[in-house]
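In the block that follows, a single chain appears as structure tokens, in the form predicted alone.
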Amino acid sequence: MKRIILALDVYDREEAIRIAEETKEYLWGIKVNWPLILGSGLGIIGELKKFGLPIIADFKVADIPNTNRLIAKKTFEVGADYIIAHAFVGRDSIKAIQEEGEVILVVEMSHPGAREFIQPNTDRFIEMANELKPFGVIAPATRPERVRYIRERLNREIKILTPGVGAQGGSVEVLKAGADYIIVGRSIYKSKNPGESARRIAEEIENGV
């Protein structure tokens, strides 16, 4: 089972396509964020679809229901399989996205500042996820104990995707805490040999998890 999601946080279209080509055999999916969309346009999602992998649009959507729906509609039209949204906007805004396609909810983030306002509300976000049944939730690879906490309270059918592996200090060990997928960015796309870096991570998972 492949468990690596590549966070393709580059600006340049050709660079993005090259890295995807070099790493595709080791990936479960590819996550695109605003840097790539701003640098290459929304059409890059359709171009990456040719590799046959799920595409996650990491737009962290956080608006009123109608705006969320409009963003989701266009994102899914160009080929995205999932869209990431903030849970704090509430059920109505998340349901608006689900009317268009599959959503992944942010219940915690991997940076230190997430402890200020997001983590104190994690239990409520988990409750929402259990009710709305998104494809998955985002939880921090940088804090495996939090992933374990979330996994114990989250419905088993809901996947846990964990950013922060590599440059932010998280490791593949977070899979043992209950994560389903690890999200890796700089450790792969900034490597001189992205394919080899992805292969080593995949091998580490296979040997250790």
Contents of the next structure:
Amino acid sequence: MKRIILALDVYDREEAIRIAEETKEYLWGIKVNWPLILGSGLGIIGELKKFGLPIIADFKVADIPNTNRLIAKKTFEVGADYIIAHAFVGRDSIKAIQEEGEVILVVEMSHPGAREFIQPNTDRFIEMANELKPFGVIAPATRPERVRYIRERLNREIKILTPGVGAQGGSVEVLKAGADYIIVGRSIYKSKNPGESARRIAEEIENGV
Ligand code: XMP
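Cool, the form predicted alone is there; where's the form predicted together with ligand XMP?
What follows is the entire complex, opening with the chain shown before.
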């Protein structure tokens, strides 16, 4: 089973397409974030769809229900399969997105600042996820003990996607802590040979997890 999601955080359209082409055989999906959308336009989502992989729009949506709905509608219209949203805006804002398509909820983040406001509320975000049943939640590969904690409390059918592998210091070991997918950006797209870097990570997963 493929378990790598490529975080395609480059600005340039051609570069994004080239990296996707070189790495696609090792990926479960591709995550697009604001850098690529701001650099290449929303149409890049449709262009990446041609690789036949799920596309995750990492827009970290965090608005009132009506605006969340409008953002989600357009994002799904252009071909995204999932959209990432912040949980802290509350159930009504998340349900508005779910009326348009599949959501992935941020329940914890990988940067140090996440300890300030996000982590103290993770239990409540997990509770909310169990109730709203999103496709998945985002949890930090940099803190496998937190992934284990979340896995123990989260309904089994909800996936855990973990960014922070490689550049931020996390490793594929987080899959053993209960993550379903790892999200990898810089370690792949900044390497001289993205295809080879993705292949190596896939091999590491096959050998070790
Ligand atoms: P790197 O280059 O660090 O890229 O491998 C990681 C990608 O994932 C995003 N990211 C996060 N998103 N919660 C999130 O919702 C997190 O804790 C988190 N950490 C990293 C980051 O924006 C980049 O696209």
